[in-house]
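For reference, the chain that follows is the form predicted alone, supplied as structure tokens.
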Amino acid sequence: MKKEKITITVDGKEVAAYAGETILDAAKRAGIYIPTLCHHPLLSNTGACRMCVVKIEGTGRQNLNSSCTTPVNDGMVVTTESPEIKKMRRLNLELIFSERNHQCPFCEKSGNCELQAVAYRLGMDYVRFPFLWPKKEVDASHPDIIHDANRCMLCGRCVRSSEEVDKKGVFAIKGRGIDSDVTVNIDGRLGDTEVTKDDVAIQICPTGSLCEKGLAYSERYGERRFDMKPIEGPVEPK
């Protein structure tokens, strides 16, 4: 079925757009960037993040929309960049990173890290708020791949690409707010499962939470590609 051919209007300029589509997508096609953290074109939208908030004009002031959840409707004019969104934005990547271990020196995903990319893309350069420290398990069970819960950030990209791509179910998410965690969906840890290095769940990990093991530092995540070149988008799997 052919989809229907609207125009919206984005930072001032029109764009067309698809009846359906969301307007990250239409956004992204049009060559504006937004920040996505939980998006991923491969997955389902969950607006978790908030880091692709904008304005959509007719909602009100104090309204914000999740870009990656919210369709496009005709005449629809969009704001992605403003003082208020730049403030929620950087608000966000902040809490963040004073919640989990995200200390980027000591990292193997360092340079590789769209939760950094995204921070120097945005111009993150200090932390208002004290960091949380709090110790959480890193589960090296499995032969071939490492969880390092510490630098997890909740964004819900395993689970939902365990569930959706790889048809497996691996990973769950437990607990609430602070207490938080990522866990393997069974009784047991991630040697346990039936998770494999080459599963999307793990190749999307947009953080150095769950890695292969014997990568550190190495070719595949030593060529530091988001030093060279600013993030523009999810990193697709290899």
Given for the second form:
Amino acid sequence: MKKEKITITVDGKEVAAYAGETILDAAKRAGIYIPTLCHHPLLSNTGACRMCVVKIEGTGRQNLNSSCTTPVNDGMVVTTESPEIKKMRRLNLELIFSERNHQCPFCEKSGNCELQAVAYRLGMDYVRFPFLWPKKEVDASHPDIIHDANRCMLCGRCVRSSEEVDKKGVFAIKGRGIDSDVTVNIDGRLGDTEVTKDDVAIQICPTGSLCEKGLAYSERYGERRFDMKPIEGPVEPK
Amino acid sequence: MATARLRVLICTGKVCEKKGASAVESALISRLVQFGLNDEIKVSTAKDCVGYCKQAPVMMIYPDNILYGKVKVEDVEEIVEEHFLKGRPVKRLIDDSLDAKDVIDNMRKSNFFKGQELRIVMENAGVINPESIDEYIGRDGYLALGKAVTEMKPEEVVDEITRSGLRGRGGGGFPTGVKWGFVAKAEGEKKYVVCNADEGDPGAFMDRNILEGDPHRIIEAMAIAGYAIGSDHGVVYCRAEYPLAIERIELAVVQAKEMGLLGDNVFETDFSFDIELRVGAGAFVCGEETALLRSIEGKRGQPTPKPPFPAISGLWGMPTLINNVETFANICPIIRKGADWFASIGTEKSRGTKVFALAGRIRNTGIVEVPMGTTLREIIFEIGGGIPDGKQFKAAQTGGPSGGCIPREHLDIPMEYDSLKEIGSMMGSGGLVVMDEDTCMVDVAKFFMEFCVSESCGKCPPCRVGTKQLYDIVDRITKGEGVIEDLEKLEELSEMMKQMSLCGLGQSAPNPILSTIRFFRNEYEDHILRKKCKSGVCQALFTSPCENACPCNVDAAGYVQLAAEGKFYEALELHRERNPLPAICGRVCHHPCMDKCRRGQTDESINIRAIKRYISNFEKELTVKPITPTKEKVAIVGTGPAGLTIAYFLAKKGYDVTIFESMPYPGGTLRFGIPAYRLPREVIDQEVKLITDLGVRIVYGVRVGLNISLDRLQELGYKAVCIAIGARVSYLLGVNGEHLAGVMGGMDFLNKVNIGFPIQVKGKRVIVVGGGNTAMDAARTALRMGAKEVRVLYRRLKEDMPALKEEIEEGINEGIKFTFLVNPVEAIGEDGHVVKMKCVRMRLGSYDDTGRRKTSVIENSEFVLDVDLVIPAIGQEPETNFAEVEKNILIDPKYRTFVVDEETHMTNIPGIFAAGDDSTGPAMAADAIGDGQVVAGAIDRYLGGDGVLWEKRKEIIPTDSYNDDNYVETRKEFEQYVLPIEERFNNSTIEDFVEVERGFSRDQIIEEARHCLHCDRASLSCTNEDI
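With the form predicted alone already on screen, would you show the form predicted in complex with its partner chain?
And the full complex, kicking off with our chain again.
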């Protein structure tokens, strides 16, 4: 079936789009960067992290919409970046950083971390809120994987990829609000599951929450993924 | 249905049930059987709530329309014998706000029901048995469904709803007909109708009431919706906390199916519709439509982004119509009576009625239904009966955790979607929580944030982390750890959450914070800058509620506890640490401490003022050592309470203080405004002596501005000059003839009398105009001076009088006559002297912001009173002209008070301060002392000091008498010896006025003080972990 072609306006620029695709996909094709964290092209979109929010003009609504879940309409006018939107995205990052332990110098994902890279790209260089420092257990039961909930940002990528791509359904979200957590087989240990280090769920964790054992600090400073070039989109699995 | 002579409905709603409705019901039934009345009189065994929870349990008798309130099992016999047998209604069970003549039909005459005569949603409330489909049908039930499926096309139904102007009652206010139209047009192999019965707002119980009271109404409406949009399947999503609602919906579905009103071929047409019930586990977020749909699907109850909207892709990805309970409850009447009828009710943009759950600090709690656009004032004061215990209204909270607080200034707001949104609140589902002066708005914001933190689903960071960070900031503020930048941070973060959160919960979660900052910023600033919670809620900020309420910050809990131990000297010293005038305050203070005393919530407040007065007796034996001044010279103008307080604190700090007093005696308004029968002169002299003993000089007979100029004072080396001259000029009435001889302002009269100026009162008829303390003082003084008759005219009612209650009562005892609801309009003179006063009668109108009713003149109601002396006591202002003339000191043009800087308390002239009534406007003695403390600190800071006058107590007072039994023990009568009336008038001069209140005995005081609840222990333990 041929997709219907339509035109939308993104940041004042006319962009060709296919009916039914998301604003994020259309913008990406047009070379417009919208920061994302929970979105991944291999997975369904949930609009959870709110980084990709954009303003849809002329709706009369005050709130911003997540571009990864909002389908385009013909003639739609979208603003993906303005000082106001940038400020709010930074504030959102401040909240994420304040929630758990996201201290980059002490994290083995540093330099390869999407959260860190997005923060750099958006210029979020300080957090004005007190760090909440919840004490979460580290699960090192798996021979090849470490699961450190202290570095989790609850994007849900592991939950979705384990279910949708790996077809193992190992991860889930438990609890509610600030007490939410990624859980393995309902309070189980990663070592007791069939997860392997090559699972997409492990590969595309945007933070240092799910890491492969034995690789810590093996890349030199300057050679890591985001050392040379700012982030342009979600990392791809190996 | 068998024909019955009378029908009795006993409310078995939650509140009535709790208060024993079932016991009343079974007692009634057995009594009716005993009298053989059980065929004649039908008792409904399961009933619907009428919403009049204040009078629970309530019993309604039809067709008489009589409502009995607070019915007990013991009352049943009387009801049966008197009312049911003899036809004489039992008057004593009728709401006491009504006259006895209104017994028949009292339901509709009470204010509670009068304001809500038109009921749409609740038309069957209190009328039918919700478990009987027959009774529902008897009230036009299923007529609308029949009409829709047999006479109307689906699009006509949608059109009818659209034209009615009905908007979603769940809170958002989206036009219902438009939504129906969307779903009707949407394409899908199956469509669903969902009823959102997941009412989760704290304080909201409207939907529960409808579901429990009239379940068929919802079922019928859902079937109509199904017909209109082309769906054959409905789901009611009800929270598990509503077991009775669930039970009744289930029963109603079974009944409707049996009658062919649900299921296949409804009304023998092609239309089929079935309803299933899903029970939610009580997550607040499941009231959000997308989360609700996920929950029905068996998934984690988390919202999904919109678009796609449920109308396009809802339950199982199919087009889904989702409306809340109250919205559905409006559908049948619209179909039955037509869109035009419905659209004629309410306001232009909000049609129909709205149901509110009235809760909080309000007399009549319960469910009310009013036309859209009814003002908040009407709902609270007319229907709700106002605020109990004589407290002041502070704010109303609508929309639950998503809504905002509406302050006093907006009491006239029409309750409709758009106007509420404009002021930062929202209609929400209809929770309406009323708050009084004892509510701290920062604490309210904290409460709602706490709710949002625990109810956030956790999917998106703005809500998950944002609510937590907002809560933490507000929590710090309530603990006195806030900084002023926090307000900016709160606003910035709130704004971001509103725009970026995924669903409505997160987008509206900051509303309570934003609206409280918007309308009650001063309370936030009090907490942050002054570490003060004026409402006495945030425990970490004060030692005890009584101390917190005291305008002079006296550690009342401390001296009360010491008094309980018999340690009266220590108690006195503790008192004098903050207030050097305990004997004076022990007699004339308006004791706000006692209004906030927590003991008052159990039986009666501790009589703190009496204890204060008793410990002050020990001042007679107190000696103070003079303090040699080491610091700058300070001049104070006036020896009133403010001036004396400043002198006391500054002298203690080492300043060289001189007070200039125009009169030959000290005391200011205490002496020349308050009569000696309330405050004997030797009491003033004794306390002033303790201040002069410290080294404070008082120069009598020097009037600053007349005998010496402010400039001269500064030239003489006074580094700071503080003007504390009180407010002694009486306001005029503003009527013709008020300049006649024999018309004299209240303060003017008291001043002259107390100076010893000869005023002939003996044998005269005196009229005092006004209801404040000055009016009562003037009236009682005139009586003591031999007036033939003293009459107080007041334009409102006795309960509205601002004077101290005990003063009014003593005035009545002494024989003062009162005429209420009158206002003088003209003083009529003969030969230049007043002889008559022309007055008009006033009528009570709507309520003002303080909860008192406004008055207006009744036309042609003039009448004339004979009079020899008229004393208008309607207010006073300070005499500040001299300062304006001499130094251009800024004066408030309206109130004639000095304009002082909020922080430095200095006038616009450096080094010149103002304190007490001349800067705050007329207030109480304790307020002047409190202002004196603030200004003493400010002067100290101005002259280079730290401004600290005392240290906050950090430890509990070790007491032997502290005992849990004190909490529950019954209190002994606590009555003081009061001078018998006949002995009060044995005076020859005003100096002989004998003190009326004579205080208490040592044993009485210890007994009273022992009942202190030691609230300071709780507060101190918030800040001090060792306790």
